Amino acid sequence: MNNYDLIIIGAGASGLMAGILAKDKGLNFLIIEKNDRVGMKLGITGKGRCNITNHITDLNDLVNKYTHNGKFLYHAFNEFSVQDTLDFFEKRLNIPLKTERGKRVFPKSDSSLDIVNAFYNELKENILLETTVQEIKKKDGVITGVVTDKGKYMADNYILATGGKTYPVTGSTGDGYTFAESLGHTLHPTYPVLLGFKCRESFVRDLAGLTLKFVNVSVIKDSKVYKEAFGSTLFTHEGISGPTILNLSQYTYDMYEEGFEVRIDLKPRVKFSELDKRVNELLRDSGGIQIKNVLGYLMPKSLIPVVLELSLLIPEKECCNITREERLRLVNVLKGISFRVYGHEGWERAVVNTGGVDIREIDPNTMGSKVVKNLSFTGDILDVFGPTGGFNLQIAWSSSFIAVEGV
């Protein structure tokens, strides 16, 4: 039988969630996946650990993490809510969880196969695998079917869950825009989101692997602080990447072109003049010693070279001998280490991408579009993204309960 109560197209985490929840109110549902497996992204998230949400319990506190678009969720989120979420995966999916650093949520098993197999096995009977959506047919402001290459099917309702364009590989390409722009919706150009920054200085490749912690990262823009983020910075071949360049890239998808300057401050708890009268007694103390054999007390092994090169200093010079200027130089670097980006890590490495269906064409309170009446949307194909530590697939898992409820 080709119809349904429900048809979700995209079996990613919001069409999974969707599903089971279909279920559980006893629709004749069918999710129909281009895959030859269910939640290919949802297996690669949180480095393969699945990282399912924020514990942010407090719904303000919760909707302010998002910057972008964030009051558009509270009504999501105060119906379905991150209690609601842990809830779910334990008591309903029966998977154990743990809270980490920064209140991210994983399952206990460190294993985001046991979410994903959780949602297939619970879900088998109703995802047509491997079937490419080819066209949505619409007729007087209605979905009438969709046209698959294994045939067409219909429902009262649907819901488009097919993401947005990051980790192409994993079919995210983009697909669920032109479907709803072919139904009338308005898109917003997309960019690629929660990615590394890619560096002109040569030094960055041979930092590859290094990790700085409590470091404050600065955005530069017409020469002021433009945004800055306190936390973990690591360096890549390319340039730097890590939760402070991922969250600070939220805000410059459309810098690149022009390029812009990055700043690490390596010291950031310390004011300047503290910190010159630190490295003044260490210089002091250290005497015939090499500079470049003290400074290992500052800061990691791997970045003495490149601190001491930004600096100016000879790295055999001997710290008795080194004068005020020389010391003042350090201190400037320790305190700000500039970066020249020109580009980014690309669609292949971002988390979430900006843009998509214009949330003004989407009732808030039921997910379903003021264009098509037996539309609904979910997940990364909105307009809407929150910063890295399982926000973003709390979106996922809260509008896909409000626009399953709607049905």
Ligand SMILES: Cc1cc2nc3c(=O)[nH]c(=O)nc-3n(C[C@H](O)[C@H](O)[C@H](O)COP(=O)(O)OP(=O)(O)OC[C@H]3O[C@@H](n4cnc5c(N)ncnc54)[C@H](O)[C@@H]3O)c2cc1C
The other form holds:
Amino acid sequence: MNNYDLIIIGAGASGLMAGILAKDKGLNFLIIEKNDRVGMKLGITGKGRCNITNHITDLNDLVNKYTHNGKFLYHAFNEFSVQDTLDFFEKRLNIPLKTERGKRVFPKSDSSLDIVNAFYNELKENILLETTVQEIKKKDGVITGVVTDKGKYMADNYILATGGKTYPVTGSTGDGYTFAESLGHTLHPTYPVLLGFKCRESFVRDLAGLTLKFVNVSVIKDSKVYKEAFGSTLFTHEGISGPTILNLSQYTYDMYEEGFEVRIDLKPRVKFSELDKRVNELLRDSGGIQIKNVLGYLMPKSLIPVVLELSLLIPEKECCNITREERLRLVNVLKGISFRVYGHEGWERAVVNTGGVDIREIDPNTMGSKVVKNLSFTGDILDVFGPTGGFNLQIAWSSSFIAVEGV
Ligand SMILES: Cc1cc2nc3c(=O)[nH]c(=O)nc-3n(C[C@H](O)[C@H](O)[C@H](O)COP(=O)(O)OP(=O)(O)OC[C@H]3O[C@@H](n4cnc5c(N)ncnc54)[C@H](O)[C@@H]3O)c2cc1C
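After the form predicted on its own, can we look at the form predicted in complex with the ligand?
What follows is the whole complex; the chain from before opens it.
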């Protein structure tokens, strides 16, 4: 006889959500977590503020945000929508929420720990901490039990909520992929996504910490603009990051080996000719003032030496002596600082990853395995991801809902 109706492996966002739903359904369930606390990754989401979802109400609009296997989520989002997520946190967990720029939803307290603690307080009787699942036993197409470092546990149903492989210090070390493969699932190669780029330009180091707001960033492939993003870009010690880069990185995961170019347009709202006219007027009005002392009107101070160097302009040259060619070089740089990307920040810093369990082997109506009868998958282990802005946690909430519904 099995001890439990349901065993949930992993107490991250999706495992915790599945736990509450199992509790509300009156199931006899157990959550097994290898860390000494629950929701380690959940605790660092949204820079510690936990961007729980994105307030998009139209189902098609929501699905279209997921560029990688988004259609797979259609049923899950239909069954457990963004509105259901808001209601769940506000009414079931008593956490007041607020919506910020870009429809991003956060707890009013700005503390992800409020979310983690609310889950834990509801579930502590059902969680085994510091217990690592080492093996999942299968017989005749059915899971018969899980072997942990503390003993064997059995249930009628199992949910694999072990996350992906990014930020491994939080416990998401890709164990679930190994289990899925051992149970007969097909795996696709995994790549980290939603992360910063490493660039060859040494000047990025001098700019580390500087954020450029309202810039347009383009990834260049075969001499053409391949993908673009508008918003903030941050300089790091090794390259460029921030929301624009993170979101572009979902399209570049297989391009690092060859390397590629990224261009930042500092003035995306004005055309080249209009910007040239403005710069011309600025130079004319500034007369004998050195060029380095007037560019503060156009860009953050720390960027001026870099822009001047890239434009091959002498910083001390007086504005009235700048030639037409020099001015055009400057405008060219303002409309497209070029970076040569040769790598990314690595698994340690990526928000999510692509690849893993082939979704064709998972029923999108239940998240149930088509290979093993009593197994479901939830959250990051699914080969689906969305951009930054609350979209990935929404996968965790909705996939858990339909997985528990099916138990
Ligand atoms: C820095 C950062 C910021 C992020 N910010 C946001 C955000 O603001 N909004 C958003 O939507 N998404 C965000 N994400 C993505 C989001 O965190 C994930 O989509 C989400 O955590 C996935 O939940 P999960 O339950 O599938 O996996 P995880 O949260 O990774 O949980 C998996 C759990 O399984 C446990 N586990 C693994 N193997 C075993 C084993 N063998 N035995 C027992 N337990 C095991 C792990 O210890 C872990 O606790 C962010 C990610 C990162 C890295």
